[in-house]
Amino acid sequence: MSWIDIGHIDDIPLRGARLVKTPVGCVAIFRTAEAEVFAASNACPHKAGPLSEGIVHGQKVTCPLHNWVFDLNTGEAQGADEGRIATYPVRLDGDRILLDGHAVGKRSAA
């Protein structure tokens, strides 16, 4: 893997989203708890709504056009909904994130 420095977790508001951009193209940083990330596309499959600006709860995002709910885990669409969004490795080493920036860019170059 190819580790990508992003930013210190505190850029990111608890419970709340940043889109960041990359060498390898944007991708939505979610902080779910004090000390944990998820990296995921920002672009929802149904419309395209940002998921960077939608409301993070538990480990799930909602999108901000459509209310569609998208597990942080796996990227599957909640409910009724089809749908997934892409995920992407990402971890913390102290206070810093950490991206898998080879990861992403397979997934981008798809």
Contents of the next structure:
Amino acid sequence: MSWIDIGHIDDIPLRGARLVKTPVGCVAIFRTAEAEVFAASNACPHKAGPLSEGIVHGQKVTCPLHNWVFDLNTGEAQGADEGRIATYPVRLDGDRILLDGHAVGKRSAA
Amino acid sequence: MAKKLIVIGAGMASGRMLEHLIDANPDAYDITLFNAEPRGNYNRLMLSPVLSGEKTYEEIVTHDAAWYEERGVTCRFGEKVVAIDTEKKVVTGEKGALPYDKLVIATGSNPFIIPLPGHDLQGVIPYRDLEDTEAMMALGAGKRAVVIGGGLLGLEAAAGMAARGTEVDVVHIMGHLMERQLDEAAGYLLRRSLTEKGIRVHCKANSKQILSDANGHVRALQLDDGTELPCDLLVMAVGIRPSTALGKEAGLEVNRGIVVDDHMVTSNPDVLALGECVEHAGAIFGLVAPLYDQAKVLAKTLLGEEARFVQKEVATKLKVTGCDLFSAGDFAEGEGREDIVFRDPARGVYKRLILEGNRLIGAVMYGDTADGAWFHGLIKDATEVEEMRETLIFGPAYQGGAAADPMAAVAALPRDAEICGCNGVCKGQIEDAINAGAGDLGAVRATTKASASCGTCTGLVEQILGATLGDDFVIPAAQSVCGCTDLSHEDVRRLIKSQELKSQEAVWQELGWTTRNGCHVCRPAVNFYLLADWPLDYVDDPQSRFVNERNHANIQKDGTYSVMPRMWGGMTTPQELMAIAQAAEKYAATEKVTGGQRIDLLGVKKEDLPAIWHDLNEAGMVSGHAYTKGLRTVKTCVGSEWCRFGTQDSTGLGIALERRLWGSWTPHKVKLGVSGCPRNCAEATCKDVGIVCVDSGFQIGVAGAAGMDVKETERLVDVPTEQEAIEWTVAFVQLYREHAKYLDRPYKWVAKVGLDWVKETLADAAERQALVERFDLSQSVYQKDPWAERAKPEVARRFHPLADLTLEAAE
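The form predicted together with the partner chain is what I need now, so please give it after the form predicted alone.
Below: every chain and molecule of the assembly, starting with the one above.
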């Protein structure tokens, strides 16, 4: 793990998401509750809809293009749809959001 | 020749029995139906929703006289049966005698009235039929009522009256409410919920006498300890007694009820009986599920087919909005029994499972009953639960470690899990019906009867539809909003108004949402209802909006956006056109002229949105709201200003309307058109509101459509002046905002409420004015350019990525 500080928790609206550009592509950081964040691939496996623009509900997000729903814990598509989005380790340190740099393809700074 | 069948009593049980009988063989019997009440059969289970105002009487009628007559049944309604001669096989009614080959007695039950002093006073009623319900409904605000009996029926009566503003006291002789269905902890939570609704609950209270006023009308109930509870109406809801008088006189074997065997045959082989008047193996019946089982069996017996009635474990739900409880099986404490208890005081959730050995024998739940059907199934099937014991209380979704998802909970149910308790329909039957083509709730109801009675399993049935059909299943109107709730859009709207729910949290909590904060289906709808009903109290939540409304631009299939500035009434200027041209060049946008007389700029990147908005704002343009469920465009023709046929200034009226209406949120998009003469160049007659100018004034049409459906507008009114045309239009839009279901265009809404109702409402000048005022109040909050607000640097940065980790990587 190499935790990278990517911003303040309040930079993401509650039940919303923001994008982080990474070497593995765009990663969406979801804020599902006051102090609960998830990180996952921004692209829906169906038609590449931007998941960071979806409606966030519970610990799930709905793709804005065709309403595929993904569980942010597992990345699995819900209901009858089949597919999975990559998820990445992310955590909160106080108000700061830390994303695992290794997981998103960044070489260690050391 | 068909044999003669006489049925005494048109109730839910006999109605269902006749359905089965006629469905199976319409010609088997020549049927005559006697009913002492002058009407057919309505769904008694649904009297409580009628009382609380969530349903109307018309909605709960199941079989009226016409229904029976269409099926060749001779109805003798309003006629009492006075005698049965089982020797000669003749039934005598008030208007004459009639012979039978087979007789079915379905006389139901009578409410039990405690013989307290004063029980015969005026204003003392049971809770049994429509008349009782109407008496309670008539009471209304400012009056007081006492309900004796803290069981299912008593509490539904109390909650219904309280919902209508009546002050209610409930008097219950036992230590906690619904003691037959609930344990003390759940009883406590129920009592707390009711107290929060303003209902005063008196447990362990013994009634002594009912006190009279000078006119022989009830004045108060006096308790043993001397307490007097003043009231204008006293409702006794303490139980029922089988109505057995006819059976007894006919010489049939009668104990507590008319005794029947497994085939529903009485002690006389040609006389059958079913419903609340019967006794089977020592038990009598008050809930509907066993009655429907009896109906099936009795119909088969009449047709000479083999069928036996078996008593089953019955689960209970209370039809009081906001009191979500479930109980099934046996939950008394005892030797060798173990409890698993889960409590969440913050959410008011309580769950208790009772195990004996390796099997679940009872379940009591309050506050969160989503898994009730699953537990009920485990109890009925005596499933061994040892392996899942640790996570059992968290429900099916947790068996195997998956997340809590209502769909998963339903998907995990076995095929023989009972979904509809009223009609005894299990999951497999519903799945089979869906696979055979029943694609929506209505079709499932029609083919399986699931959720067709009390309706509490509607949400489950829809989840099965969702799980079976996937994306193909879109929950249609008047069914539950989504899997997060059993309530329909109409219910939610009504309850937001009546309970004054002014935040999303209040809606989730008070209306018993099953999810933490809704889903992509319900949250946008609830967000709209709240902002439409409480413009000053509720703050619009962008995170409850579809991406286009959150980003104030239309997302395209490649993730870029389209931007469309407003051109009032389709008019523009050289300056605006130059600014649009420059913006198109600067942001490499494709330009398209739209059907609504605007210019669309396509292919704009999200990061560029604040900048292009800023540029267009600079040229004096605001958002065209081409992305909202709100006012879109007002399309006009050049009217009397230029056209040799124009009768009025249609362009000017269109601009005035657009300036008045822009920025307002509506249930779905709203498009207007104003044509200067009946040649209708602005295509006004297929718009949500379309005005056609004529020499004498303005013809206002509404409820047109030119999308999935094509429909001409219907005439709302003709008015002589432009000012009146604007007033009627604004009032119509506000009426639509206040009443329509989210995502119903005006033409769909008008089809539901009826144009006559819309006309009547708007014809009242005071009401029209009030609607206009409420619209203007809302506009004082919402009529502002969303682009200007988001073009500000501190807001604009939210349109950029939070961080860019690719730059460092490249170093």
